[in-house]
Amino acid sequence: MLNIESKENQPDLETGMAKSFSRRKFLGVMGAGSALVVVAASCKKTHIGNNNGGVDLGSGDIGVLNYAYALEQLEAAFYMQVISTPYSQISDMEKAYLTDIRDHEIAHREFFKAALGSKAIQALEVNFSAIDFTSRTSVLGTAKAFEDLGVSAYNGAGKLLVNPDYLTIAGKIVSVEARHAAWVRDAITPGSFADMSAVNAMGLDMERKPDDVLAIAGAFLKTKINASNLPTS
């Protein structure tokens, strides 16, 4: 188990990840948005906020890591459902890529769980009732929104981390999430890949603050999240 509480006893995170997931398929990855925001807007008050009685992510670097852990739990649960109940007429290629993405998200989830140890938040209960898992359009549209959300979340949270080791591993994970996002976007609209809806005029990916991210993600979580103790700068 990785120790995040003592810098002196803290092992190398990259080595820890490799050892923790040596049996997983860390394969070479190929990597609705507006509807998600609309749904989330109606759920914002019940899922995040100050002292709302929800699961407290914590403060400092631990809080930021739990924030990432919560998002990885959501993504892993989504892709597990996608592969468990494939949409109608899914192609072999799409199922293979989505299976790879599922495996990456599970690996990310388990990495944060192991790294946080006793500081990890509980397993979150999801709510995917708004997603039609029999529909390619619904599944890929949600996948695109989740991946874009994940990339923007990591980009927005990086500056909140103090420990440079955590920042390094977050950078490695967000690059994988961006590969996912690019593949999903291209699967929906061939040739779109990393278009200007995901990259700004300076050629940079978008970023979101934790409150904005959790307002969207909260629409797909039954478990309430309290992010009030996260650092803001």
Given for the second form:
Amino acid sequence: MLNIESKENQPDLETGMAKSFSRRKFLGVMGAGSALVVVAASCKKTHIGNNNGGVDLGSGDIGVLNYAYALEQLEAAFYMQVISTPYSQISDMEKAYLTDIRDHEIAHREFFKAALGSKAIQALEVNFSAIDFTSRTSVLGTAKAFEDLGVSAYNGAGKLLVNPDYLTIAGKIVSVEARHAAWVRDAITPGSFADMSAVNAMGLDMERKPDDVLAIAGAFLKTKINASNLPTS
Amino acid sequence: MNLQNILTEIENTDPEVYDRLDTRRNAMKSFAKTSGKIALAAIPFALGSMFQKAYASPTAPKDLILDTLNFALTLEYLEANFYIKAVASGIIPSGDSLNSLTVIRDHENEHVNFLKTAITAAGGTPVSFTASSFDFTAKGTFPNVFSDYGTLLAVAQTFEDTGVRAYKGQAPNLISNNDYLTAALQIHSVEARHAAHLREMRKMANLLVPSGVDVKPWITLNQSGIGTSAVQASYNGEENVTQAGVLITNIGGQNISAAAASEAFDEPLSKEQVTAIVTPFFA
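Starting from the form predicted alone above, please write out the structure of the form predicted together with the partner chain.
Below, the chain from earlier opens the complete complex, with every other chain and molecule after it.
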């Protein structure tokens, strides 16, 4: 059993991305091009790292789980926006699947938040200004990038974990991300579910170091992430 | 030499030492039995053998890794041989369908080669199988596996979903070696991509899909989406909605159905479970 924290730290809706999202929507200031606003003041346990002044993911297994939590926050926020403002001529099946994926990413995000408890990093602010949510090409292209990135991130993070139970949890999530990636790829180009841009000549999927993942994900995050305390092997 | 002090010292260092040896009382008994009448000088040896019992894992790390890689290689041989026959069967529609199964076949062959090389490099002996090692009818359960397209896709989907669960279950056995663990994870997610694609192929072809069941790229509850109970063991347990003690359904006040909660996490299978599933496919 994953036992990072006791039950005292159940998900706090006041700091959750979902809340900030709906609040923003409620305020009627949602623009596809602007960043989400979150209540940063509530992150009482977040350390400010001395590396780049960003949100410190922490060290050891906790740091790796926070790294995953950061990525899941990004993905969940993206799909929430996709379903909130569907692109033109979205098919019923695409909408159903993208809704499924949104729910999976929210489940992942909330899981990490609950499991990490007081050790969880704050809700992150995202920046989707580069995404045109009215365009199928832009949305699915971004989804493909996020899912492939997520797969490579989990694949690269497995070895950073010490506790085998956390490794199993990461394994339970990464294969679902790979299923997402395969479907999104096929939706863009039929038959591209595992083409040469995803799988190398040895039949292996990609794996990336946290720094490389965050360099890519960082373009979609307003909040800076400090991964300098993560384990490196 | 004060035996009591030594044991206390060990107990302080490793509070679980007696769990490893059943109980403290049994440990003392077992130690007394073996060392009761031996000379004082021999005690360290007696202690040594007791520690071996307590600390030696049933399989040493290197052997565990090699066993795990060979188990993976066995599954890859099964899949590779299946797709070789599938692609050659002549019943797969040309175009996207045949192209996809060819891509998957090639990946499985690459996995076989990769694992063979890895096992050899690690000083092990790779297991070896040939086409005649397999019975893809699973002892008559799927007599038309290479003559009925729906059956072929159903078996393919089951192999991939099972493979994903198998790698997931074995990953902790590789945690002591970064390179093998990472490679196994890199194979694991490719199998998941295959599984997702095959599930979509089955949905589109609408063959052997039970009425009222929506086959999706992800696994909903314990639904195989296949109109036979013969594959059910590969899906049992996937309905799990509690992860590490955290209930995922409606987590954090979010509207997450049990179906979505089960889809969001794939579940591992043990080596024994996987072996039971694939054994009928070996001749």
